[in-house]
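Coming up is one lone chain in structure tokens, specifically the form predicted alone.
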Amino acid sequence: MTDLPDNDLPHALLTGYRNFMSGRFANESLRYKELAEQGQTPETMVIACCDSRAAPEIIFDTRPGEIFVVRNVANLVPPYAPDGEYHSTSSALEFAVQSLKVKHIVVLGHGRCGGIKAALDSESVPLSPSDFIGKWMSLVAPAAETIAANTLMTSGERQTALERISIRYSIANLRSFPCVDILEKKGRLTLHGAWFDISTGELWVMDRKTGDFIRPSGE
């Protein structure tokens, strides 16, 4: 393989994907080269946080073209709003949904999330309120208030239970959209919440009758 410039990218990049190239995409060809021929089919969509320790594909050690995945601060859902506005996550979700027709949507939040915390505490972690973190994270800004004000909890339980609220704000706000209203009133799609524990890699399942988070049997 010829070498790449060393300028272009960052070292620690370029010496990662010689190492995907020597590993992962040697062992994977055929399945990347079926992909490229015949497009992705995934049959689940992740809604992720963009934190570097909580990646999905890890997180679940699927394969190429096995989940779709869209990712961003706090792992929020928006509520429907069609304003002709462009919004990257309820695209991601409108083409998943329509065009892949993916049969599960996962809200997948996780434990120390930078976003939630500054939901919590915006002394220590300020948003700007004028660009658009403040704004992204104002969709949890009643729940956050709530919680925030409750002194007989640690500020870790607060924070752990704002990021499991929030991941059912997001279901929640996924059911405003009527694409995904209609297809799962139909049984077509299911829409599933979970949570990651990065410091001791527990994955909590939230039960879709009660909102309760659960450790999956077998753990």
The other form holds:
Protein chains: 4
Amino acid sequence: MTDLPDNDLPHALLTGYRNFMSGRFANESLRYKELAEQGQTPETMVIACCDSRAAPEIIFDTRPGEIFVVRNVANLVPPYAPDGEYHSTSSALEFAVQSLKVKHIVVLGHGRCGGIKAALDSESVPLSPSDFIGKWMSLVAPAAETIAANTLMTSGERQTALERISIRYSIANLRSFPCVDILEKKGRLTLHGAWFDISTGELWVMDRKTGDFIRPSGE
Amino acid sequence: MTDLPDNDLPHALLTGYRNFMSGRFANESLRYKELAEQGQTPETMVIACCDSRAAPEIIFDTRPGEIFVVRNVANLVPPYAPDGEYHSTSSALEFAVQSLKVKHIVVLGHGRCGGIKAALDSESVPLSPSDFIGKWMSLVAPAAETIAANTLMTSGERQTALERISIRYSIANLRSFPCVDILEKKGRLTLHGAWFDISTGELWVMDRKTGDFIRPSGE
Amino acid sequence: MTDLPDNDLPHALLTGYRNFMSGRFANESLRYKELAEQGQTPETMVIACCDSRAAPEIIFDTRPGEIFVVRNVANLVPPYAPDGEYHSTSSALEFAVQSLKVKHIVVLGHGRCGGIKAALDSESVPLSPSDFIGKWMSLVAPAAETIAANTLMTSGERQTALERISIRYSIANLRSFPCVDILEKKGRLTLHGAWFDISTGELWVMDRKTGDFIRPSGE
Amino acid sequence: MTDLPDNDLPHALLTGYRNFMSGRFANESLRYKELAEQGQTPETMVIACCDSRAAPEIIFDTRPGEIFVVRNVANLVPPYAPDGEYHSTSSALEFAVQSLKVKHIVVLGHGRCGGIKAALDSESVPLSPSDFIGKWMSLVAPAAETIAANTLMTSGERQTALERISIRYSIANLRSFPCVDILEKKGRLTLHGAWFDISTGELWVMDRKTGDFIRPSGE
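Let me have the form predicted in complex with a further copy of the same chain next, following on from the form predicted alone.
What follows is the entire complex, opening with the chain shown before.
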């Protein structure tokens, strides 16, 4: 089936792993050892997109142990639904808030998101009969329809608009979880939105009062 | 509620972002610009855990655009279930395979996994009434029960054993998706398992024939 | 009526004028003399807003003689209407294109525009019975209504969106003037859009192909 | 059509913008930020000409936020005409007086004005069939005819004479607006005329009692 030996990873990954071991791990081996023995205590949970260009550990240059990270297509948070089904994102949220007791949750969106683009394209055909991605992106369907209908904006502007709306939407959904709502009201949990521009590297942070995305002070 | 200005991220993240901009982004700005304009074309999808100590971009020292990453608690893949419900991981899988046409999928587990630990602890109480995490980890419940009952192994050995079993289990579930099954049989998609030891930095790769985890050649 | 002597300007303007004479004019007196004797030959016309924070000569740090500038509320260009009435902006356009033969026209918008804000606020009452400003801003009324109805966007996002849409609208109206249309098609006149962020100083330039506003290369 | 990339402004403007950012904006960034957040509160409105040699911000060396500026050909104010048509200058006037509540209005004319020159030249042919500029300058037609017929004055003297007459004429038209008339009578708004000599840099200020243009005291 493949030319690779049965126990080989793709070449690039193995090469990268060797760089990690001789570089970062060598420098931080004590920290890794401690993190292994004492467990993780991240202060921040990041909900990010699967996109290969928008890894939160890279954008925030974090150290091991610093951020607990969920990644799904378009960094979405479904509304609270205690229905006994499998909920990947809700499980991670519950674990981060109740077990790890994180103090911050950051929803990190980004420009040129393929999931958001699919949501805006009413003509897009399902990728497969099961159409998982279509159903998943239907989480933002009402907003997508409104924005898609706005032909006064360019397609680029519509895309950015929906990317930011969906971050605010995810933050609203976070608040539908009782544990999040209670802790936020007690001042023990803060919810953040951020949007990363792949092309320019600019990070835009959501103002918690207005919902606007602005450059962080000092940039 | 919080001492932070309304548009501020946690201090550590903003500091990290500035390091990223002056370091990595400055060095790779052309690559980011190209990735923005031409879109992402990662060859590999990685299914990893949310754990703050096991980010695949760090372990594999990847460049932007190189890997498409789903992260959920315990790097699980649920079985194929085209039931019209929201499926976070299945959506990402469908997007990676059908739209991005990745050539490799790596399920990356790791030691000291909190989700696996919870699955092994039959006495653990739900973190919240909705018990999302309990339901999510029930994906490996039969294996967890068998392993938990094996008092001949130490608790550390039981944990590692279940971590590795669950990787094999996720790979089996990957094959329950028709698109994965077909492409793997055509030799256009290769499935990999790997397990990262946080304490020592060691990477163990699953032998596709035997299922054993061994050190990659050259380590 | 006023405490000022009959021939005095506001104090700040006279002070500023003296700074001009001892500074800039002293340094550029030869250029002013030449410009007086030989007439102006600006290569660029700028259509800008009256706003006190967005003077094009400041933003583009231009020298005397460099840009021919129309300023009206919200930097609007009405559509071509050869009806024998007074048309302030159209007159200036005709003069710049036909007499001065400028090579570029830049429509320069900006953030926090009071005219655009008024257009978005359906509850705003006329400033006076004649309601000149209401009629003037009705030039962008259809777009304003569409954008105002989009409650998924924040008020700040709606404002920015309409500011940019109205720049594209003005550029489309420029092309309704036969002289502009002909010269642009001959490649002798180029139309530009730009948007200035008062708060950050950022200048965003309209991509002539897509209509998107992006940072100029090198910023 | 053009050699410029789709998103580039004329080279000179981009260079100037960079000078602005590294110079003036860097020095006044706090003031810009404040002006963005708190809005503009200019005390003075200036009605000036589009001429590239007579920007009021340069002549009065103003700071951002200091003057609200309308610019049209020959700095004209049409008479009050509440006819429901688009009125660019009247709209700006209404906005400045009623919304911004400026305390001063300055009509700033200048020497060698192309619009005034056209008005004096009875043989001039329309620049285009629509003849917007001809109609616009007809605002001063009666004065222009009288002055043009005065062959005892040189052409230079006729030009200066009409430039100054048209400033007085614009000020009279300002008073035809009820809001201006009322506020001026209440002493809350002062109307000024000024004339700038491009060649020498001299500023001449209109005496409110006599209408004469004289050098401001201290020059």
